[in-house]
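Listed next as structure tokens is one chain, alone, in the form predicted alone.
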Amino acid sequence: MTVPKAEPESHDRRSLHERIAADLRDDIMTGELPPGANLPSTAQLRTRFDASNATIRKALQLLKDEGLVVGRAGAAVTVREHRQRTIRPAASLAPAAPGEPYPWLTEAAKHGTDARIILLDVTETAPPADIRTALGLQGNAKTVLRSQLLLIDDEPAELVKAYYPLNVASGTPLAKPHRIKGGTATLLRQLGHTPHHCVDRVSARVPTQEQFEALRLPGNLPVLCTLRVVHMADGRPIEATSMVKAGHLYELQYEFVPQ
């Protein structure tokens, strides 16, 4: 009988699936397993980690569960086409033209993705803390709250929580629970609301029970979050979004020209 082979003491509390799957999750994330690549074999694997065959196969389901890749026993695992995704903020951030969509829609065609949003919900309430303190608001003052989420090729993409004050909002389009042609950026304009210039805080969280619900997490992977304030060029605040997306899926790319 096979003795299992014992797993090397670390100061990585994680059991070595998942340390060994977290590694080729960051060679897959990197480039240096490219989309339609064959992973390393098993025995290569097994070499590379100094594992166990049951314990190299147990890493390769977590990474399968979670899209990155696919295969089947005895065959060759392949990491997935179009599963890595560079979301370009800026390019949400310009209005659309007269008829064209929702700028973030048009971003998605580019790469040969079927793209849609789903309106959750539009109500009033009291914002949390971090939307609170953005759009410079006092006690338990309401605002304005669309709820989306963001779907490419029918999979979760991005849960999406924009929100608006009342003297902002109330009244227009932004408050009826229906979408927005052009998207939101346009609209503001178009209420004399000229967005001037934008501030993202982006941070890597646990992914709250709504946010992994939402999303279909795999499992225990942080979500990519950032908190977009919107300000007019007296600088004022108009809106404050929180956009989620799934830590292994995405990454963001802003580019600055030097001052």
Contents of the next structure:
2 protein chains.
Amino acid sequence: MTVPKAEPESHDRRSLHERIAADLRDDIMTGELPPGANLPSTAQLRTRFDASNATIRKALQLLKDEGLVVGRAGAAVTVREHRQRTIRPAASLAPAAPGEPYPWLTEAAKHGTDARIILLDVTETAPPADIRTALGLQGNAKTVLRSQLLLIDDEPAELVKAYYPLNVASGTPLAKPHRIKGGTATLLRQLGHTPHHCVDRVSARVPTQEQFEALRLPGNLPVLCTLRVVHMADGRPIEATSMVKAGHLYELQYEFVPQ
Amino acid sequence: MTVPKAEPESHDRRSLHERIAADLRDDIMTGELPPGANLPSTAQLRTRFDASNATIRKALQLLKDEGLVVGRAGAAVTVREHRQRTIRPAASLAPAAPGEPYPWLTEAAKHGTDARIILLDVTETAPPADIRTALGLQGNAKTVLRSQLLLIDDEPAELVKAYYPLNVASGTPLAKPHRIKGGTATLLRQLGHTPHHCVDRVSARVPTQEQFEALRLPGNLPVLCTLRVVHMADGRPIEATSMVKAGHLYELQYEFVPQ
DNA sequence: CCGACCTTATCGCTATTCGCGAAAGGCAGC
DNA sequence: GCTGCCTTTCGCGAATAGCGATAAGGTCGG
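How about the form predicted together with the DNA, since we already have the form predicted alone?
Everything in the complex follows now, all chains and molecules, and the chain you saw is the first one.
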């Protein structure tokens, strides 16, 4: 019997290469290893983490799968240009210019991003409990659910489920399985339900199986989850949206004044 | 040789009980299984996920470790009262009332929360690259770093690292290893660096080893990471703070008006 | 053009874990 | 007290983690 390992605690149940990948990932995200820089050589990483060749390799493979680094045989592994996009909800919700189909897409196009939205489904359903309370609905009242998938460079990046109360959406283009020109904000305004302010609740989650497959997540990455409630000027909610973003592709930016 | 498994795709590399736990966790977080409700019986979960008894058990054990559910032998596994706290940065940064030591703590105490802050370290260091760019520092300029650990009910919940430029913090109580009465915002105001507005960049991350151990994370939970830059009225930054919250304990709420 | 250095890929080997099934034991509510 | 239902435990086969070593091939500097 060999000694099971000198370290008594440090009960990090994750496998060793996952922990190594986590630390390297942080070095990249914080800019300690900026885009274009070379990672330490495998030998250096071996001594730094006290791991074997194959384990380092597995850790690096994780980072490659995430698209954080690229490695060519013979040369050092280098950090790729950051793919993480910073989203400013307050700005990206501004009404689209006349004739522009989608606010998001036009903003994305400015930054040279190839973004696309796929409308997955439009149905009437009884929403989950958190949506019900957000919209102030009773019992099993139904809503119009619009499910969308956002692709960036043909890679799934975000899963959006927008719920509208029936008294808002019934009989309108919102309840029809077609995209809405100018975005839903413009349409809601035309329908007399003018959006006034938004409340976002942001959390980090472990992806469900549905999310994992829809977003084609590489590795055990978390998901950045936003529950947005759009209110009218009188405070009544007109829309509740659950946005699930791939954690390695997004970052949210909010600006505020204390108090 | 047995058939290796009928499903060809669904390349979810996670182990089966982790996937089951992920789906159940989502049911709890969305309120589909509200606090006090009973989870489906083991037998029901067996058929729902097509897994064995022991596998279901492992999945439930994960949820128990996270404090999401409690199980007593003989009775159903029930959902615990939600421990996830909703933080509103705009409100919790309001100046403390006179005589009150910490803004956060007084707000937490109102909700009956036993919160405590441990000041881990106060040093002068060259900050990581993301902090440098946030503060607009050149080369290897140093900063005052104040590291804190926030405990809720004696459990580590948040790791805070606040960086101040030397021209702001040098020679002030900020550079001394003591807690600051009234909070740093009040002190900065007294020093003539009046905070005006904040910019938060929020992301979901895989915890590093340091974070994993400092927060004593149960299981492979993600971390909710905020990089906050505090600006003065003229736009110059006076503080950059990295806040790393345990993902299962926190939720951030931001309110904004589009455009 | 050559050689040092590095990454990539592979192969044994062992210990651990995953996942299955079955069976034993406990605590509720009826 | 009986009957669910949940908990715990055991053994077993398969898959994986992690180690060490080795071979193959590309890249860069001199």
